[in-house]
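A single chain comes next, written as structure tokens; it is the form predicted on its own.
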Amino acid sequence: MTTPAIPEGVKRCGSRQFLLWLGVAALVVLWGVYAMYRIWFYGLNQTNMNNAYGFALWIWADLAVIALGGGAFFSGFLAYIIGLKNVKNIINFAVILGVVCYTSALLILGLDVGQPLRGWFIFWHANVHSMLTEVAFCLSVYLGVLIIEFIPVLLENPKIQKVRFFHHLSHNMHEIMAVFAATGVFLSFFHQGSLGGVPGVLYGRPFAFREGLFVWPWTFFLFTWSAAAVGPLFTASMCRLTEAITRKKLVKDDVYHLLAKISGWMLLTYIIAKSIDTIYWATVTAPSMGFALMDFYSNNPLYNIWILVAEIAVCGFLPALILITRKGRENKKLLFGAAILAIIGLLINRWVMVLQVMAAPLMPFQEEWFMYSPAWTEVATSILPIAYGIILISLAYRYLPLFPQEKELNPGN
């Protein structure tokens, strides 16, 4: 039986060593599978969803992997549509991570549905008055976009180049990929927005709802933003990460620190908007429906104050001015720790906007906040994402020229 060909001029590890660590991760796969089996055959029960809690620990999973997935639909804007030619170094690795993270996010979706025999009812018989069901069409043909723009790239494997047909294919498809970028950043700055418009349009939820432009709440254009300020940071931070378990240069410091200017500057903006949004939202929104900015925070470490002041301050101010600034963005520990800020912050901010809205107590006879604790079988399927992403891209990196800087960065390899 043979085997794909690794990409000419390069060195990667023993076939034996590297079975062994896709053997950990697939480990990891198969405990997520196992619950999902339990989730499907005997229901939804196996969760600790409740009459409080009508989410499980996987939506706040699937909300983080779409927002860090944007990192796919911003560089292919940056790389395709803007023309920033350094940002092609790094978009093969983008694709990539924006299919395990859109796959991933369908698979989630087909878990919280319960039954996704019927998941086809989304798309035949189509709410059209519902943001979710805008969600689902946009997610959807994003993937198949996603996957378009990785085809290319899957048919650089020097096996497959030897193929007459499919190395035209690739070129042609490569000559054209600007129509697919622009369809994903349409895609996405829609499915995006309409996540974050969800809460925001929850008129029983003060705590998620805002005032809006025609029929978007803020939240729309928030979830947009910063999905777009991020998701690059999510791909230069995985990308140093490969770097760190190779042992390898991957693309030049200039690839990175072009991505951390724009994420900082796209973050900076956001945080702004967001703190502009925050403080109406408690001095205008919230007291017009009878409540006090408090009344949304507990001592309860996961509904904390301070978990605003980590999100806006720590995470987003902070991180921001590190990568706006030039000594910031040469100094690798402070631009990957800003990068790692950020995307502790983002992870927040889905965090509150799913979890915390359930919790906060809002009759008058309720004292006591809801609280909630996630089953195994949600912590199985919420880290299965993780664990199935390093397969596909340890697999994508073996077998396929995702960096075009590689052989020039390592000449001896």
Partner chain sequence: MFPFLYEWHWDIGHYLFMGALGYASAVIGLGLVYCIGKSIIDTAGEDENAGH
Contents of the next structure:
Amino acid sequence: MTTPAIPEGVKRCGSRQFLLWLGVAALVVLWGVYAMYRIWFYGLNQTNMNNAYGFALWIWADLAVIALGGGAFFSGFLAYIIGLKNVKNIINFAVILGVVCYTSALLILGLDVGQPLRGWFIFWHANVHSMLTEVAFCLSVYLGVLIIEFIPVLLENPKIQKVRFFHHLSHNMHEIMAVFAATGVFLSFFHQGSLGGVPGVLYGRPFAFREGLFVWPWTFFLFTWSAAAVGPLFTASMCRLTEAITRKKLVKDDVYHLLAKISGWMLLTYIIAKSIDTIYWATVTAPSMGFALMDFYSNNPLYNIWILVAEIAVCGFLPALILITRKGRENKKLLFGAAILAIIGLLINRWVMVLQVMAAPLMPFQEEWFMYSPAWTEVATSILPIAYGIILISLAYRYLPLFPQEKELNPGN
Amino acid sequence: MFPFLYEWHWDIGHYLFMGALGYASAVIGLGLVYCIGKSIIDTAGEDENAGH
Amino acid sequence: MEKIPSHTKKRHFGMVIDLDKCTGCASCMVACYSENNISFRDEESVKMLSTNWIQVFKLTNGKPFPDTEVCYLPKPCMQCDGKHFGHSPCVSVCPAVATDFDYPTGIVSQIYTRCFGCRYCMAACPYHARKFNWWDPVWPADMEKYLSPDVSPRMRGVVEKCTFCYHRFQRARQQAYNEGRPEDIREDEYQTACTQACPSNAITFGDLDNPDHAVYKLKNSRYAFRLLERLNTNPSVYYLSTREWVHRAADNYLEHEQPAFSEEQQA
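What I would like now is the form predicted together with the partner chain, since the data block earlier showed the form predicted on its own; can you produce it?
The next block holds the full complex; its first chain is the one shown before.
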């Protein structure tokens, strides 16, 4: 008797429908691949970056996907280190989302550098004082951890399980997963933080620069904290989206509620810390360099004070307050509305810490802000990871037992 | 990255950075070796049992 | 860590640019293009895509005629000493040590074959002194014959910047060594191309720490200031101006703040 490729006891759509779904995503991937070809073949003149915008859309996309992929490390921390068993019902999905996010980040970095073939210099000739070096090392090693966390899930496929060695390997890897997860948490703490350090150490850029603790600017801690807070909300939201697309309940509500509660408190503490940081920066750090707060939020077509209000109040305090209340969590619309707001808040934060830093003029005789809009090549390659993620998650959902509660929640199959 | 390279300095920054990185890599590497080794032994044990 | 070999003389090269003398003729820019094999394109109207190691800015006092005043400000790489000596904004962030602070000269180097084009240094530099090679360097056919053999052209995808014509320092040091006076380089033996090209002698170059060099006295002038000094980047390029509005235009001040220099005080 042949073993089916689809896990036992669950129902999946027909092959034709599945291929059509993948085909649509593949078209978007192809568009991105064509843009990649243009960039690697003709160079970065194919983008809208310039000498004022050495960092632009891609660096934002990198910071964003890594922060959102933070759901993997924090869920791993909760499941394996703290021992919250309920989180294990979503951990497989968090891990695969993490793999998508981190591989995307590396791909985008490979596009962003002017000499991709020299990418290994960052390891070989490492400057240990550079935040980017720390990012590169921790990010690469952590991607290895994510793949290690993903392998046992992959080996759960019924056909692969038939091979006894893989059966044992998946079992043995599960057994010591806490060790890998703990290492992953350690690495994540540093690379999430170092990504915050990337703008925070720029003492020539008053909009980005922050004082800090030893060699780490405050943004180091704020970035880690915000990724840990919002990452699980992104995992939960994507899981909910998968439920909507597959029209199936895949995870019990109490899993969502638990993640929402933890994220809510994390978000609240983060946004309080962020507010204190902003107040100190606006009243002490920036004025010491000759800048008033409103210098950064006026005389330009895009960045006004509302962007700060949106980040801190609308997409920070508001979702945090919703998520820490039981009523807020138990109302699905409020819960996922708050999650989306928090994700938008995180994206705004990463955007301003990259793009607004580049936009603000520094020399008084250069009054004009440097404005930038991305080229189609930058947009296509930034959308590519989304389509690639859809394909990878679809394949994983179809062929791997991603959700331990699926059978129980869908007994009719 | 290595002491024989131009940019290497014997300072606290390099000890901490490379030390932490080496430690993490060692934990991951040894963990993997353990899993693969134990799986080979487990599989071989099964084959032996099947033979008897 | 020994940052300067014991047999090497410590110098701190820097520049003083007298803005009251600068006419904005841009000879410094032309000389720099020629000396350092800087490539250019047919279309150079988008300045933020141009490669130039020294750029002349036009400043005005913002007043209507007849009180309008103009000042031209040449801006090379500031060769910042950094917040802590040697920790220039760009050097400390480069992940691959492709840019380094040369302790014996105080010059910030750029290693083109080491740079992999991440542009973190550009994000770190408040002066926009660093330029990225967005295109392959191309020169009109015959011009290639006139390229300087002392300076390597840069490839697409790497960052470049002013080096204070470091190859001229190497040449001067070599000559001094050959003449049996190692480490004894005279002031006139090492001058940058822009300094020599300036028709109004607005640019002075030398060792900022050597009392015998002209820059030593000039940098201590009451009219001296540096660009964006409040950022603590510690530039090695100084400017001179007797006009208060020029001092004010060189840094950021809150509404109630005044630059250290004021014309009234001087009067």
